[in-house]
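Single chain ahead, by itself, as structure tokens, in the form predicted on its own.
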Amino acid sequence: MQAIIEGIQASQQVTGRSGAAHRLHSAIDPEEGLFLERIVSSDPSVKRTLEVGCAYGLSSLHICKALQRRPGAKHTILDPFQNSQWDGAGIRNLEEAGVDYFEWIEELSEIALPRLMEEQEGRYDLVFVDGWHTLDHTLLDCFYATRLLRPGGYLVVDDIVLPPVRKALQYIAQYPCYRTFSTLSGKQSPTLRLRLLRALAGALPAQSRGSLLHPDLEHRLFGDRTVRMLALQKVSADTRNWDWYPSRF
């Protein structure tokens, strides 16, 4: 497995159903991979785990590898453009790879989930999510994966540095039920505008700042690093009650 995965990354290229061979996009990088991979291979009772895209599966191969000689080991993919979008180049990947412990449900995410936590609710060790990246998507996969997770199992989202996803994940990750288990940082490549902002900012008496900007702007401005990758870990049952709000949104 380990071998294919190190094949795609080298030629940033995959094959499809189709025979075609298609450029390596919208697929995790190394890095990405192995903080994924970390996570399952760090604890022993994962064993059930969902993911929320494919695409050309390099995530789900990293997932998969760590899943490897587990008993009772299950992989769930949730990805309905598998075929079209991807020409089925993910699923070949796995199948390549020899993965004979995954399922794959060629449905929306907003169709799939709840009828999983229907069948499923509290059984799976860890879910990724890495699907439709608008803010209300993102926000009812995290909710759903909520539902589905077992307490003690683990919440993995992909690209926080998106504007939408972010904003989704400073709401998911004040749960009460939720602790932060690791993140994935990397440098930012700083765009036009953020560099006017930091010029502009940077005019403003150091003392001043905390009064005029608010501290998440702040970071942004004048952090070098960014968060590409979270991973929560739910410690308890979701309790909230009906009327709950997260005291920063």
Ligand SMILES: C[S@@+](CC[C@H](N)C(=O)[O-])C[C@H]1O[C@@H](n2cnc3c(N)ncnc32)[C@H](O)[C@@H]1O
Given for the second form:
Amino acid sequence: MQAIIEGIQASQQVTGRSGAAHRLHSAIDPEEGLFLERIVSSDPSVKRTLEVGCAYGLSSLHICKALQRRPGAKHTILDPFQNSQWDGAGIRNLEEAGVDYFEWIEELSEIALPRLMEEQEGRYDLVFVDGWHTLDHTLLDCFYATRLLRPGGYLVVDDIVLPPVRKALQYIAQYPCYRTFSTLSGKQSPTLRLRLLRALAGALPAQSRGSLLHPDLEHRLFGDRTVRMLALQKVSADTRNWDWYPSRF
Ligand SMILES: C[S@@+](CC[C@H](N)C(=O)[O-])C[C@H]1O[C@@H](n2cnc3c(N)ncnc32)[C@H](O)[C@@H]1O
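Now show me the form predicted together with the named molecule; what you just gave was the form predicted on its own.
Below is the entire complex, every chain and molecule, led by the chain shown above.
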């Protein structure tokens, strides 16, 4: 599996189900992949994993690599757009890597997660959230993830640098059932920086776009936002009362 991951990272390309080649984008980078892999590898009790957002399959490959040869391992992927937007490349990569311990649910997380919870509450060992990055979607994904995780399990979230994701996690991370297990900090990938700048350019009136070239902007946008990935461990059941509210929010 490592050879497939390295091949994709080296070529920055994937092949879809249609046979077409696609430029890699939106994927976790090798450092983030290793961060994810290490959490799974370091705890042999992690067997049932769930992922929101597969895209070209890089995070799925890293998780499945760490689960390899673990008895009872099963990785569940939620991605409604795997075929329509990603040409099935994520699933194709897993099949090519010989992974036969995954299932893919072609549904929006906001539909699939509450349904999964009906039967699987407290039965997952790790949930990785990397789907639709709005504040409300991230909150929903993490809310259901918390219910799906057993005490001792892990919630890992990508793209903490994005303001809505960051805001959602400032709230979720204060649930008394969580402790911060690990964080990955450091410079964001140039691709994500470019995406943020493009999104900002689109939101600004044409005459103000020149301000995006201001030398301080890089620092103001990214300077103090160094946490890229966050892993929380659920250390107890979530027993918050109806009137719970975090002290800092
Ligand atoms: C940033 S990409 C995921 C990248 C992937 N984890 C990786 O590292 O290779 C976001 C993914 O979320 C999926 N997505 C978007 N909206 C979603 C939703 N409502 N529910 C589940 N997945 C969603 C997209 O189809 C896309 O695959």
